[in-house]
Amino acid sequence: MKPQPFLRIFVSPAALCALGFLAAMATVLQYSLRAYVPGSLDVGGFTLDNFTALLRPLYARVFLDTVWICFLTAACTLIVAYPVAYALVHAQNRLIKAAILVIAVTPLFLGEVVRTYSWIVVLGNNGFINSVLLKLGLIDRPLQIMFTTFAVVTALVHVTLPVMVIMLAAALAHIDPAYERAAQSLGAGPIRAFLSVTLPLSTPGIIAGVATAFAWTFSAFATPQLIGGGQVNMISNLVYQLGLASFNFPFAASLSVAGLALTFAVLSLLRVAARPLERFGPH
């Protein structure tokens, strides 16, 4: 089989896709300059109001809480992964490697929907840790977990733990043990040889993984709808409520819109700021 349509039978598919995706988004782009009327599935002529309309305190609010669960996530999610994906990488034995990825990936193979239940499980007035606590008497009546920010950012970071430890296992193995050795031959102590060759040569998958951790985060639905009870309320729950409850597509849709650009906007803020950070990566 000659090259070029070998390439073309591989290509085809994905810009069967892209021009599908970006169809879906000039729609949605189409929807959000549209008029909402009232009582009524149709829209109505070509408006900015949409937009002007997320400048008001209740949506922006929404909008600053969603950038801030998605940091917090990004953030609670690399300090749990490191050190799962450094002893992964470092690991001798092969079952104990094995086990380590294979506890690590787990929640991919999960549901959305059933890992959310399950931490409602956990986390409920008659869950597993108020059970705990209750009858170790520390505690007089159940903790209020459920519905918190808390729990939303914890049951996100159990949905973003996966892809993290994979990005950061990526980065460690590619760093030459043979650096950490030399820095503890002229004296450096295993935490010292850590600190100054170690982590400032991961910091490629750390900033991979947390600019993807914070974009998989922004979208997240089933988790803060769930977890969150409409007391944290998110970007796409918004959306929801707005699209399928109130039938308002357009407004729905201009908050999508204004959602994927602020996701832009603030992922080439991180790339800016991770900029002087990429050079203690390998090369």
The other form holds:
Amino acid sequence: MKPQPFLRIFVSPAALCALGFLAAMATVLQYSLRAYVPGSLDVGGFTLDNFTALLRPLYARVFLDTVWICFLTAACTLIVAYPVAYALVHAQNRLIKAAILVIAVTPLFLGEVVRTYSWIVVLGNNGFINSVLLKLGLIDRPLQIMFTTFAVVTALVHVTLPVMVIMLAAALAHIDPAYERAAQSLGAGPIRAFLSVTLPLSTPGIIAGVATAFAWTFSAFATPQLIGGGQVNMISNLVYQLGLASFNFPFAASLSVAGLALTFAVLSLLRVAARPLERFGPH
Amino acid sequence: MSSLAAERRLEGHAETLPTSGSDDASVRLLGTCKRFGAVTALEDATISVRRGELMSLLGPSGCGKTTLLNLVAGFLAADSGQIEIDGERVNDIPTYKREIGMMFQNYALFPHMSIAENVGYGLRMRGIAKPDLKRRVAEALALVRLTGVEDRRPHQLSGGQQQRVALARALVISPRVLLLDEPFSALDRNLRASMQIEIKEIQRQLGVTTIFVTHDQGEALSLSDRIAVMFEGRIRQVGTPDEIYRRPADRFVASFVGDVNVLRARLDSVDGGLAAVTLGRARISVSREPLTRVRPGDRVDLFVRPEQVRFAQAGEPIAVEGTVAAHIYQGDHVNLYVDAPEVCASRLLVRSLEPDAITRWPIGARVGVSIVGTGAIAFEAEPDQRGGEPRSG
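Show the form predicted in complex with its partner chain, please, because up to now only the form predicted alone has appeared in this conversation.
Full complex below, order starting with the chain above.
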């Protein structure tokens, strides 16, 4: 290997950050193994009680809900993002291409709270959707959209869309258009050519996008907090309640650790599932 | 242009089509045009590919040959004119209903499918039942002499094997026309030669009408039944390899296909269909056809192939005098380049089969060159250019 004189200097800031994160992680891990002393911020001795408490239906339910919401979000994002990414890659006109890209990535530039409040304006009882439906006479009283899983997933799809679009577009752009032409020359109509050639060839991008969306949604906090309004709880909200409302730091820590472990588990599962597909990934 | 005028023009084309008759034509283009923005990629192309023939589209890059192929395949839509396959107008028929087989430049084998799945793809799209499909895939792979690889993936095969798979995949659906897009450009030289022979044999054996795009004139000459030479969006000449080589229609065709020397000569006299051209002390008889606007005494450019010139033997009239400038030894022959600046803008290429050519005519030797045979062709001299350059493929 060539000597790289600047390597040490360049790596050191990152190493320092990593060290900081590691220390924080170690602290959280340590907290998760401590006993909770009610009415005190100090913690007791080492115990595994926090983790056994996670199995109680109340908490297990939040875990399952979180996974379900993540799954729904990733699936919906994929369905919305794929056509956008396809159009982005295949648009001939540069202006149209630029417009699609700008619209697709705009959510990245909005602050999380601003974006979430915009959804409240749209979905609320006096919000855009309800007032339009009321004015049109399609409904008699406002639909309850806020504080539902549907509302939370809708807002979360908005957050994950840009990343999904970009990852899918990268995968689609690497697929030689000759494949689709070859399929058509062999008698496949546009839809069959897409389903039998382009779609399977884009699976590495789909898996990467879904994994990212999943991991990203798993740690969502502000969106379920504001739009779920206590009716839809995800792990982060539970951690927040336990940690900052009940000051049960050990239990909040054990929830975080379990959430992290679950994320890793789901991601490695996706990875294993993707392995047979990666061989023929984009060239 | 009004549609009426366009129609009339199409009819005109139909009347002037080759005598082979329309029922013999497998693929026909009538006055087909294709523009990309301000660029005309293909202008007024009229061509008829006969059933079972291998027609190559030959020309430099950007000449419109790939555009023409993509129009026949349906990947592009013609701006005007008509495209027919087996007498049926296909302008508005999408690619997947045209019953064509196409082999792509990089083969475009589906990387996520096995070889058998690749070859069987077209049959699956046609709803062929499994046992029949399996048999036909095996037959197609046997045809291209590739068996035992059914379960492998494309990336596990060599370039030559991939090409065989691509050919089998295109042929297994019994296409009305086979389209080959620069099929040999990705292969190394030795493999290319053997694949060319093989593809030609398979094509002849099946009798499938084939359109073959290439920029390699050697490839076109050796494989084609007929060649369409294209340049700047126009078809310049359509003919058998021999016609293209011996009776080029214009300066471009003459210099693009095969090596050629362009020599400055003078028109001496005309006599019926023949004209006599003087060059040095030689008088060369050429066809009058390309020289209708030239008068005796005017300058003409004489196009002479390297095998039509030789170092003058005793008693032969010397056409060009010059000095030997370079030798290129080629094993079975030697290319000698002769400097003769008054007659030939670039160096005159003489091809000698004599084994001792290099020692007999060393560099710097004064030599006289004579023109043998009757194959030379004269074209009007280009006013602004001092003759063309000999080109080799």
